[in-house]
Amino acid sequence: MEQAEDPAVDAQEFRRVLGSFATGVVIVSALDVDTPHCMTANAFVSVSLDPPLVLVSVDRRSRMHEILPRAGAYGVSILARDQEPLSRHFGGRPQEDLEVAFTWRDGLPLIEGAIAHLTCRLVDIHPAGDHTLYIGRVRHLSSSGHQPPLLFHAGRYKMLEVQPLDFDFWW
């Protein structure tokens, strides 16, 4: 079977089109020696229920790309709507006077006040273009209930609009 060449895809258009897909926002955390290191991500997904696996995609140019293989474990904090400053801070836009509070589980720093936390043992690494996919087996997970999530869509932070008949989100 003859293989046709893939057509060229403009990087800006690729980013714009994929920005149509709304995502949650997480902070991935790990220990670099004894120092917490965090990175904002929206490329986070569940992979498997049995065993419980999740995946985070990390840019190969980032420090986290070097830290995760050494650390062998990572935490995920799913951010609440009011945690946008933390997302910006760990996404490369330092926020002056921001106090970062951690809670610790399984020896990993997690963002205090996040709507959910996971700790993961790194089980697989897959190079994928300019990113690397880090698959972790979930060791611990918890959720704080019905706080609205921080969302990212079309290059901007968004808030979940609650519908009048959405009884699960009356807070």
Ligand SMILES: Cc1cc2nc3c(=O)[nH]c(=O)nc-3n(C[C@H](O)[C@H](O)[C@H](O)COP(=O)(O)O)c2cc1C
Contents of the next structure:
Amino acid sequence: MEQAEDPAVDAQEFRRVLGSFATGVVIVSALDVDTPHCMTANAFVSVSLDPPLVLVSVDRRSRMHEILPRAGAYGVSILARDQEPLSRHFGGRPQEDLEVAFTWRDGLPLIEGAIAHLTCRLVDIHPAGDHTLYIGRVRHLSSSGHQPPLLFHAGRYKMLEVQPLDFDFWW
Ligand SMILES: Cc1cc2nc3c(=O)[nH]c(=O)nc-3n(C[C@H](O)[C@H](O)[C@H](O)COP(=O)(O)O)c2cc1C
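Switching conditions: you have the form predicted on its own, so give me the form predicted together with this ligand.
Whole complex next, starting from this chain.
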């Protein structure tokens, strides 16, 4: 895949430039045998409508990387604005006294109070550099009204200030 003429890209510059792409924040969850394991992610993408597919890109160094293929299924909880502590907790800064409430669906733990929940069956695995793309077929979807989402942009948590630029559109 790598070719001799590919120019070197500075890692810090890569992070800085890609960080200008604003995203939401999700918690990916799976069962490690019978214990819930959760990981914060923003490399979460809607992939296909028919069949309904999503993907999450997972760092090869993470525990989630080895848990997901064994588990064969994962949950996705799209975080609400007030759930930033959970994002930090499952994003590498665990906080001992943080209480995490789960709600269960299709045998998967999902984060209570999230603005949307998905459960997925793992259908495809694509190694991609230092990450792996885990493609899931959506089994269950739900969202809870119109709570504001937690955003991540330029390495910081942000919130949405609603200033619609256009009418609603779906492609
Ligand atoms: C806002 C945010 C977004 C993140 N996005 C991702 C991601 O998309 N993929 C990933 O592998 N790690 C991502 N991380 C880092 C993981 O959450 C972190 O490495 C975590 O500790 C891995 O957990 P584990 O090793 O227990 O599975 C993100 C962290 C934060 C705070």
